[in-house]
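The chain below stands alone and is given in structure tokens; this is the form predicted on its own.
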Amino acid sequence: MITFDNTEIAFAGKNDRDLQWTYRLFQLIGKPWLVKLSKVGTELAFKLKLPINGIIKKTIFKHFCGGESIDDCSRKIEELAAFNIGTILDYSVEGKSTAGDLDRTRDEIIASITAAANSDSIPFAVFKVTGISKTDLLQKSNDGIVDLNAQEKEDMGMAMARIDAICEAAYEAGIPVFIDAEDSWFQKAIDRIAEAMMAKYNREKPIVYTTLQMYRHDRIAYLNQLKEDSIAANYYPGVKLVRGAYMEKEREKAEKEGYPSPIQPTKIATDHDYNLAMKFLVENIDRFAICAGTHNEDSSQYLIELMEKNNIAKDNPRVYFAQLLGMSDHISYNVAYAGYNVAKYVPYGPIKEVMPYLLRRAQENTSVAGQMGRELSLIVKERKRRKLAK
């Protein structure tokens, strides 16, 4: 059993002042009203053109994000090698509608996979669908076949060309590569896709890997029949598993529609699927991959359960621990320095096109419950643990 609680660890990787800026960034972050008002504010100053740009990239920007390229993440992909913990570089640019900026993230993504084919500290790759496709055609699409007319068939076949490109080099490279989840009204389109790259790409092992986002109540009979659609089409499917990040969206416009919510009813249904989905990966492990993308320690600590009683070694490839960049340290460290496989999300891209992630990534924060205070009360500790060693 890993304890969590062993702060040393779990902050090894930051000096003294790293750890007091960290807690005061914390405990901003904990404040609803303010991360409110920041996501206001940023936002009327970039309208504004005022130059704030320094100001984010020495604060939060600096804390959640790798850098702006892939050249500035190299610091911090050394900086966790050293404790083997993986980074995952995440591409995070957002909102992009015309077919040159979105060819543009293609090619930004391909970049990744190069990077990293060419590193042993990145293990993976990922993507967001609507960040190379038009969100409108993807909504759309979500139930199925529509009558689209002719730009819009271009405009789909543009899209998929970009996702198959995407796919093609992370097969060429060997390098896994998510597939991200997204809003319920994208998400059918995206299973369909993501479906059609696993059938293609992955006939030897998992290459392309599908998320499921467990606080939606029709995950695990989703994942029942993804397991029998990939034996029928004879291709071993990947799955990264989250909790998931659109909650109170989702519920909101299930509510102002009128449909039913697609979301668990309590949390704790939530942290039951998810457990559920981890135990039926494990024991398919013959045919499955899983990158568990969890801040919940509990989780955590059941996978390792899972994996001792099914005789699985610690550094099998098909098995993935994953937290963000910034966050759940003393998960990540810990599972690490146990010699599980550990990989971080490292967020980057122009300051100014990555706020709407980073806003978000702080509101998310501010409605975990304790999971703030949980940050705080380790670094405290660690604190008082590195004062009374001096």
Ligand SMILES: Cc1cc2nc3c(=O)[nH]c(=O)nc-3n(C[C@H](O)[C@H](O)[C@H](O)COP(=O)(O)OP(=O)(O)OC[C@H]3O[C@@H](n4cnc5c(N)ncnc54)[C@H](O)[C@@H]3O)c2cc1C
Contents of the next structure:
Amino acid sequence: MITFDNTEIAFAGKNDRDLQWTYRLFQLIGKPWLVKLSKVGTELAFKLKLPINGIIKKTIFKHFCGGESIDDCSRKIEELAAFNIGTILDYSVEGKSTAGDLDRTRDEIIASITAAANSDSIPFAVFKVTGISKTDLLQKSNDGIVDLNAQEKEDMGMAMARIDAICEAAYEAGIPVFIDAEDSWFQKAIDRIAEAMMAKYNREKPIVYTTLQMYRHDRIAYLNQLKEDSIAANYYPGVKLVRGAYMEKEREKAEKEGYPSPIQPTKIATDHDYNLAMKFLVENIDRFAICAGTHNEDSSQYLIELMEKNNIAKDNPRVYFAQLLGMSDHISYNVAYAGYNVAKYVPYGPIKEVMPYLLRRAQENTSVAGQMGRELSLIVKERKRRKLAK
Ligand SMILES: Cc1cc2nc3c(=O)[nH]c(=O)nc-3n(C[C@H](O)[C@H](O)[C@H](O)COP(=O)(O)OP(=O)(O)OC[C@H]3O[C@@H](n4cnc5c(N)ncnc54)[C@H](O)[C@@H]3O)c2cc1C
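Mind sharing the form predicted together with this ligand? What's above is the form predicted on its own.
Expanding to the full complex; the earlier chain stays at the top.
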């Protein structure tokens, strides 16, 4: 049992000025009207080529991102490492479609693997399949459409070659790599790709990790199948477990197009399956590796309980806790302080390109999301504690 509200540990990486600044930022992004306005405002400003990079860089970007390049992130990597928290460099550029741009993204991800191989503080790499493939083709593949024209076949072959190059680089460097989970209209194809990569590169140990979104009602069945398949094909699957980030979009599309929603009926059902999957993975740790990507305190606590119950050492490399930079430091810092493996996604990329990521984080932290209250109240608690201690 560990406590997450030890704010002294949670904010040990922030001096008074940083804390005051974070307080202001969370107060601002707590206002839904302001976040909505910022979305429209920044899009317009970029179109009009107004010089807004500076202000974004000093505010929301500074909080949620490591920098514009891998080199830029080195300070953040060191800051986290000082508290035994690893970094997962996440090149957060989205929406590219030309072969040249997709190749550049592949090269950037391979560069993040090289950076990890040369550091003790970067335990994983990560990529999104939609970041290195043409999404219309991925959707066709998802829907089982095999009737592709010559150009499409070539593009698909190039996408598969990019994915293989990344996984091979991870294998050669001995750095495990996460394949993020995405919208359900791509995910069947992504699952097949992840399974093929795991079968190829996870023969000795988990190197390629697939991601399971437990807000989907079919994932427990999928996990059982994955165990059987991996035994039959003789490989060790890595699983990053998340609840899932695209719920509203999923429900809207299902309703609009008249197919049954892939999403669980309630939050309780999602939470139930998340914890059930965690139990399954811990009980099958001889075969699987798990990374719990969550900001949920109960799930984090439950994973600690499961590890104790199953006699798994705190620093067993097959079990990791992970959060996003700028969110839920009270979990990351307290869990790392207690001796468990913890890492944070540190997104990076050119400011304009990471705007969609930043706006998603801002939206997630508006007052309606609930999490916001928690972040702010912990900062308030720590500011009071520091005042009293002086
Ligand atoms: C390290 C890391 C990696 C990540 N990688 C991915 C990824 O690859 N793909 C991806 O999709 N997301 C990813 N995420 C985002 C993740 O899905 C969200 O952070 C997560 O959904 C927030 O949930 P939580 O576990 O923190 O807990 P909570 O805040 O307790 O749960 C919120 C989540 O519960 C679910 N939920 C809420 N209401 C309902 C409802 N009414 N019915 C059903 N379900 C509901 C939704 O998934 C919602 O996001 C990642 C997060 C982290 C920290």
